[in-house]
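What follows is a single chain, given as structure tokens, in the form predicted on its own.
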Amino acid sequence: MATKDLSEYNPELVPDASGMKFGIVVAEWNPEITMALAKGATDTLLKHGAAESNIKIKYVPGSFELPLGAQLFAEHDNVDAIIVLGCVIQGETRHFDFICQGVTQGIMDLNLKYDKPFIFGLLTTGNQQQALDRAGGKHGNKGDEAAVTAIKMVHLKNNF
């Protein structure tokens, strides 16, 4: 099965995210993946409109802090969305399904529980090199995907 381009959309399609504020939240658990991660989401955010000043980046350890480091964004910033970014790659043990499992039900709850929209941008592969293909390689980068869906959801939240 081929996988989508992350980084291809169409840019009408996008709305303008001027007066948009970000928080964006990145594991520093493989940082080569994540950090290109989150330079993908902030070019994105910027190319759309977003200031630089309303675009505010966190760090955690690693992917399974993701949800209490977006939990604080919410808690303690003025922000319209909050972007989670980490990569979790397989291992030999079972740990890599026990932290993704974790991450996404940690980040569904944060989407249900706050009236602000909570992004997924963890990674999850089978290894490093699928990894480096969604982090600008050549499947784009998931970092733009993020951010794209994080300016269509602060548009239509403020939309009803």
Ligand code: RBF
Given for the second form:
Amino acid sequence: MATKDLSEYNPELVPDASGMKFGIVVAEWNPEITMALAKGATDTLLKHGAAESNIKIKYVPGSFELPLGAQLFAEHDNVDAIIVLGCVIQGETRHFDFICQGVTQGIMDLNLKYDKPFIFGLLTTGNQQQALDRAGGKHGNKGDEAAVTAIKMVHLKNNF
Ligand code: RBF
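We have the form predicted on its own; now please give the form predicted together with riboflavin (RBF).
Below: every chain and molecule of the assembly, starting with the one above.
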């Protein structure tokens, strides 16, 4: 499988997701992007056998809130993996750097703290077009890729 653009993955190499439970946390900033990521992730989980009843979606106001939203899933729901989806677009101030840094570190910390896959589906782009290109555009849908990664990581954990 090419690692450059997982949207063009070989579906036969993805484990069966039936029986797996997923939480998806979606940031409401830049909703035309994040809702497309969420649709991509959900469709891909279903395509690989996950039951609709085993996919739960929660929303947080912005990407900075994604780590806490994901932690709440880990603490209050017995999901096997949590996918976080957000889109931070670079503006004129340094806010972009602080949000991206906070989310990245927060999600990594959760992976290790809960010994469970928390999948990083955060677009960090220079402009809106770059984000659209990665939310169902010419560079695929990073929501699909996050879903494939979640399935693979649950499979990995279940087979240790
Ligand atoms: N949240 C996003 O998900 N994407 C953004 O591009 C984004 N840009 C922001 C720019 C500024 C100047 C501020 C103050 C917030 C922004 N947020 C963005 C919201 C942020 O993730 C968070 O919801 C708020 O800072 C409240 O904690």
